[in-house]
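Here's a solo chain for you in structure tokens, the form predicted alone.
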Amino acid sequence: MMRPAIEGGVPTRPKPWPTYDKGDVILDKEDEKLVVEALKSKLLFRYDYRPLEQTHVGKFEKSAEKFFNVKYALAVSSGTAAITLALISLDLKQDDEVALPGFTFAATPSAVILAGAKPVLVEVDENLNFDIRDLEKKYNPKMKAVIPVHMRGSASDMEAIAEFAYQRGLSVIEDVVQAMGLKYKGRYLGTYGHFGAFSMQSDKGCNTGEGGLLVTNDDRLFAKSAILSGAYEGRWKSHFDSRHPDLDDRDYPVYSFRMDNLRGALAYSQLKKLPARLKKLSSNYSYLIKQLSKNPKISIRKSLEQESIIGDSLLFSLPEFTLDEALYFSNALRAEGISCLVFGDTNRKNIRRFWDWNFLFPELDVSERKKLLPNTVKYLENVMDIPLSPTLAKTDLDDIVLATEKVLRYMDARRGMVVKL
């Protein structure tokens, strides 16, 4: 039996695991060419003298409308900005409630707060997706909108959520920040609700460093969102071919959530390559779960259908393990050269878990917060999270399999000797 690196053995891989903060971003000559072109034009502000479709941001928006088969796409400064604009355009009041899952990036409840509404947290199910059963329990007349989150690139059941929402007059804003380009039942996520909000920050499907995208088929909601984003003094009308809603942009505040033409050029180029990126991620993920599924100790997160998960991260749990054993396992995997975190690690901050949202529960300690969503805590706490860059080769995937088997065999042999962390 090989000794794991955490116990003094030789690591499975000597090189660092590729993650976005190490610069593993897929950029090529076409990206460089378009960004330089935008820079040389000296027309960096998205609303210049040209027709919108001739600007770099406008080209990206038009290509996004075609890609997602929607009437309107609005390029903005971030995914958070996209969600916020969608919520503000709904004219929510201070006491209005917006439902969202307890497993999401902190930007989701932050957007609700920015919009002046109250976040209401909903449980996730055993596959870490939005639990519509808990949504049904928490629904009340103050609830005006729901934000399903396709967290870590896995689709929530949008048909069921949309039906529930529409029957009760709730607006639906899909948080597709981590699932750009993913389909569910043959339809792009982000097109089931009133709005779809995407991110183009860091390791997302289209990476512009910072950036976001809002899509919708509603004329009036889109016009309001464009005005709010900063299309002042009639500039919002450039998004419409002819007829546009009867609005006065002076009735709305200006939040300056626009995207500039440098990022627009990069986004336009990146969107063209999104299908190839998704194909590579899917292929890698399929190979990886096929190998790992051979080990009965590993329980891999299940998706609603084979095509409804992007595969840019691997989430799995070890049901037989205690939390202490899960923490040992994740530390051991990192020592082997595989980036791995466990969501229940109390020694690490992780603002994807609701109990780390101090800004939302300043009066409650962590133990009290966990009581608010006990199922989410139960399902999430010992889940492993391994990032899967599209740059990974088969040898990298085999490293995950080898390192996992190596650590599990050692832990089996030394059961009861794991040091409590």
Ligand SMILES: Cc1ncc(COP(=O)(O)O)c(C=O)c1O
Given for the second form:
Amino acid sequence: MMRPAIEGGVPTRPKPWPTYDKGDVILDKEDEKLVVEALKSKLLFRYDYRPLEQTHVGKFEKSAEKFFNVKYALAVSSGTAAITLALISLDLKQDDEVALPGFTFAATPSAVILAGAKPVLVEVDENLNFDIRDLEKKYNPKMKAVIPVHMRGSASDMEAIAEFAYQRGLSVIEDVVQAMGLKYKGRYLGTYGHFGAFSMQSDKGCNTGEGGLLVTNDDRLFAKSAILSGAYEGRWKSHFDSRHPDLDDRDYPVYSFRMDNLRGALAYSQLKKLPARLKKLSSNYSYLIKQLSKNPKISIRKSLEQESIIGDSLLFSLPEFTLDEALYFSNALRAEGISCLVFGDTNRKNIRRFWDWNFLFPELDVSERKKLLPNTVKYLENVMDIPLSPTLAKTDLDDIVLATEKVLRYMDARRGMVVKL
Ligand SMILES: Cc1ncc(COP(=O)(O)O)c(C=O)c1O
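Can you switch from the form predicted alone and show the form predicted together with the named molecule instead?
Everything in the complex follows now, all chains and molecules, and the chain you saw is the first one.
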């Protein structure tokens, strides 16, 4: 039996695992050309003298409207800015509650705080998707909005959530930051709710370094969001063809969450590449899970539909293992050269798990926080998280399979079980 690298053996791969922060992203000559063109134009501020559709940000917005088949798209400075603008446009009051899952990046509850409302945490189910049964339990008349998050690129049941919200008059803002371009039941995520909020930070579907996109079909909510984002002194009207809602922009604060034309140029070019990126991620993911599912010890996160997962990360658990064993496994995989984290790792900070959100419950210690969403803790703690960059080759995917087999065999042997050599 091969000794794992964590015990002094030879690692499965000597090269570092490809991730966006090491430059493993898709950027090509067309991206370069358009950014240089925008730079040379000397028109970097998005609202210049030209009609909106001739500016780089405007072109991106028009192509996003076409892509998602929505009436309006607003390019902004980040995904957090997109969620915040959507929430502020709803005129929430201080005590109004906004429901969101306990498994999301800390930016989601942060946006609720920025908008001056109160985040209410909702459980995720055994597949780590938004649990509508818990939303039903948490619902009360103070709840005004809900933010389902398609976390790690897996669709939550948007039909059920939208129906629930519609019956109670709740606004729905989909956090599609980790699922740009993903469809559920044939419809793009981000178009089920009143708003869809995307990010274009480097690890996302379109990479502009930082950036965000807000989509909606609602004239008035869109106009308000555009004004709040910083389309002051009538600039917001350039987003409308002829008739626009009757609003006075001086009635609203200006948050300056605009996107600039350099990023707009890049975003336009990146959006064209999104279908090819999704195709590559999906074929890599299918290959990988086919290999890994051969091992009965591995339980891979299930998606609602076979296609309703992006495939830019691999989430799985080892149900027979304790948390300590899961931690050993993830440390061993990292020693093999595969980037792998366990959500329950107490030695590492991980702001995707709600119990790390000190800013939300400063008065509670971690064990008290965990009691707020026991199912989320139970389902999330032992789960492994491996990033799958779209630049991965088949050999990289085989490395995951080989390293996993190697470590599992060693762990079996260590438990005194018979293993095939
Ligand atoms: C689920 C989720 N929501 C919101 C955000 C915030 O996006 P941004 O970093 O563009 O503000 C992130 C960032 O990764 C995220 O993962």
